[in-house]
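This document starts with one chain, in the form predicted on its own, laid out as structure tokens.
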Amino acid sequence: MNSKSFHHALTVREDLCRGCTRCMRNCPTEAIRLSHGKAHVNPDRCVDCGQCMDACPYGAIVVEQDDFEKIFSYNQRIAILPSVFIGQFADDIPENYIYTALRDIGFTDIYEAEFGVDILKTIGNRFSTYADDKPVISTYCPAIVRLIQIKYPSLVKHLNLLRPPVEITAMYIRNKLIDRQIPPEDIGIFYVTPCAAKIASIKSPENPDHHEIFTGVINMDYLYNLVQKSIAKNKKLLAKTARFTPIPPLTPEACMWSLTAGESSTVPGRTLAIDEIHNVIEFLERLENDEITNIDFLELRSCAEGCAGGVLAPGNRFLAKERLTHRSQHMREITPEQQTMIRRQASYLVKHIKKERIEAKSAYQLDDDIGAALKKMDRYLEIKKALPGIDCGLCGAPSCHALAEDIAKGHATVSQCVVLRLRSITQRDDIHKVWGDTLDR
């Protein structure tokens, strides 16, 4: 597999890493190993879920972000905010303060990402799915899409090819501005993300159409701090002058879309919503083994409570969810005028509403050659049987299973197992029958 085909937003700062193993133990795809006291990430297995960043107590896992000053290269500077951005702010900060502050720091227009839900509902009357097999799996969460590509390639045929709402929103905005005779080079569309995986997806060379849809991506935590400072500085003035609202406002179901069960609640048939990536992996194992039947649609999210739990979301995910639930209760259906504006773009949107077919990119095979892979599998099973099975992590791998796999691939040696090295000579003689001289390397 070519690791360069997918961009990664998370990197390890070796100057800050202390080799504590917390990132390695929390990585759901076993992408991290420790070597010479530092964490190293296998790019073929990383899905940019952010579990490592969340677990690191030393700030050694950092996320890439565009320079905010980039927005000023464009005359039309559009911020696309996920609804959870509003949920990060305390109840005593009105929404119009937030939107006005965003205008004050440089944006000319603000849209909410989930407006794409209302667009889809307007042009199609319902939320549609496009996949080769059921259950259809949502592609809203790029970390989950990446996980299925590399770890569960047989399930790629279940992935929904309908574009997620944020892409629909961005395409709608760009095409509407172009219809108004605004030159494309003057349009800057910036997505504000609570998620490292969305940064990786937007910047990935394997998703070239993303570069045509989005101009850049902004770390939600960074923008939240900018807005907070602006509000704190101008609170008295905002109380008198803040009037700006996003164009257009959301409907209740769109507001709740990015939270757990927000998407699946709009899909007909039997649906299931699962959040937090370790729970998702447990479920995908069952799906791959044909244990799941009679489910029409799966909403899978890498983060607990959906995007409210994103690693770049600065606030508490439970408070954010409650605030959005309360917010949605005061929203209304979109007006006939808004529906008319959407339908003007309908032919363009329908033409581009589907993604290209998603390809499997398995990173878990032992070898590209089937014969060599079978030999390595036999070797792996022998090694795994002889390892202590206590998953202590002292070898620099997250588990005995992972170490056995690394040894079978030729990426590690049995001498890395500290437990085996401390055992008696008699036990070591027995183990020599399996590994031979590699034990003494």
Given for the second form:
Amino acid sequence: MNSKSFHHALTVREDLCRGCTRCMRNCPTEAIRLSHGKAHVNPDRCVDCGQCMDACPYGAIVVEQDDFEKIFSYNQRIAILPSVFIGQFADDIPENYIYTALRDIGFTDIYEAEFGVDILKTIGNRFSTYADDKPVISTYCPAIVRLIQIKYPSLVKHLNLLRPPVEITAMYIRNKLIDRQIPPEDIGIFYVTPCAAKIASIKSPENPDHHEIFTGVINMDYLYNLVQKSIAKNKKLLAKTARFTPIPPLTPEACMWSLTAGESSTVPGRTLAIDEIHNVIEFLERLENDEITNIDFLELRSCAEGCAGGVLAPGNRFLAKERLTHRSQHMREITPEQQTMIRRQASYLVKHIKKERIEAKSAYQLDDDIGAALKKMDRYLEIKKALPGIDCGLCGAPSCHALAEDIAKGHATVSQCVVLRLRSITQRDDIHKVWGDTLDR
Amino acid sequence: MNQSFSIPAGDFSHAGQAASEIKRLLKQLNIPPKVIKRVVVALYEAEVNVVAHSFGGSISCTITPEHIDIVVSDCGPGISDIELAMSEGYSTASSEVREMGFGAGMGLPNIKNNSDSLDISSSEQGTSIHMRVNFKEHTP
Ligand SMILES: Nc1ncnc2c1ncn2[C@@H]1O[C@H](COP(=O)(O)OP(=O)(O)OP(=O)(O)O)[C@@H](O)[C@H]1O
Ligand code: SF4
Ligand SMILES: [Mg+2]
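Here we have the form predicted on its own; I need the corresponding form predicted in complex with the partner chain.
Below is the entire complex, every chain and molecule, led by the chain shown above.
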């Protein structure tokens, strides 16, 4: 239905998939089904949250990756690092080793993604929100934006249309280089992403301006390995020569922004931060029922501990968080010189500070036509009653409810229910020993 | 399409379950979000009233391509003055119920505002609330 308008960064490698059902059962949007022993993802429902990848013991779910060599097609090769990248490295690796290694690998300049927070603060004095309804919902996490589009269409008008900091950072850099008379075709801005959701959102045809903002993406785990290798190789030399620090340093607030409550703590009024997509879903159900009042701002993140828990983060999320907290304690407020530099780009940035309206893309209807949908619903309810309700997953659907829905839509058959079939065969007594009369409904 | 639910008296933690279930069904039918919200709000208030003010009851919903009909009935003690009960701010909620955040006297008025027709009948044997929400959004 809507699959063309959204890009997905997660794919199943059929050669590795064993059809174990783990991904299917962990998927928060019921996007996965098994057929012919392999997992298949419904593109209308996938939000690229990466829960399936975390759940897969065989490494069969992978994140797409741009060719790293692509950076060398550009004269100016800028890496935009999420601050959680720094949080991946243990204390015995000084920060300037990391930046020097990134230069050795081929980047000409390095910025932190969260610098956009300091830019926004400088040009606006405070964080503005642009949404039609309260509570305003952060659009920082693209998996959450997508989730709201497909599953909570009534909440789309709560989404904050302020561009996330990383886009502001990228726009700032590009504009600054253009001001310096660097030809646009020489500028390569590469975003190092901690997750599949951000890759998907950057490449989505739904967000055409992302192609102008970012030249490409680099998966964080891949770059982490390159940097570790480079540091290991040059350790002695680095001890003498490493001195490069990213321009400009972050403020403590910016450094903590991508972690849980990092954003909400900077927004005035009553705010709430919720992380991990299943928790978010539970909360959105309530919000949709109008049960939540008096909250001004909601920070919702797909990953536990925010981006420190991104699927492409190689390290432990809690350690990363602790390191960033420690790091932020040594950071200072923005200097007047930096502010002057930022203000030079202010008029351009202010003009582009809002993003396009976000449209709902419901993915849970039985049929677009209500008459047909009602017929399917009668069938759905009837089948659901007949199914055992134990959500075993052996039919290839994540739950009895999902199978009933698939059957009603004509995408599956009742005979897929293994339990119903077992009931009618000779081993009935053996099954009774395990399940009692649970399966006799 | 018919669905029914029972509502036990006094169980506030589960009030809203029928509303959530109906919400999911209406999404499966691709009903406009604004209309779904009206249904959920009206149904939720009616559910809470049964939990808070009655001896328990049940909900029955009928969905057609044009509208949803919801009948919420309970087994007493009934509303003695329906007109008074319908007025904003009128409530007989116990202090216990108020402490739980209910009892502003806004439930019935909210049901009225969120439904396209509302019919209440009541006796000591029980109250029955019939509400209908049309799927076509009205053009005001
Ligand atoms: N099902 C019912 N059975 C008996 N009395 C009821 C029932 N529903 C409502 N009432 C009476 O009508 C009054 C008004 O109901 P209404 O829903 O408007 O307000 P409330 O339930 O008291 O407070 P709120 O709904 O704002 O939490 C109630 O206080 C109660 O006396
Ligand atoms: S919380 Fe951060 S890392 Fe996780 S999906 Fe959202 S944006 Fe990506
Ligand atoms: Mg009430």
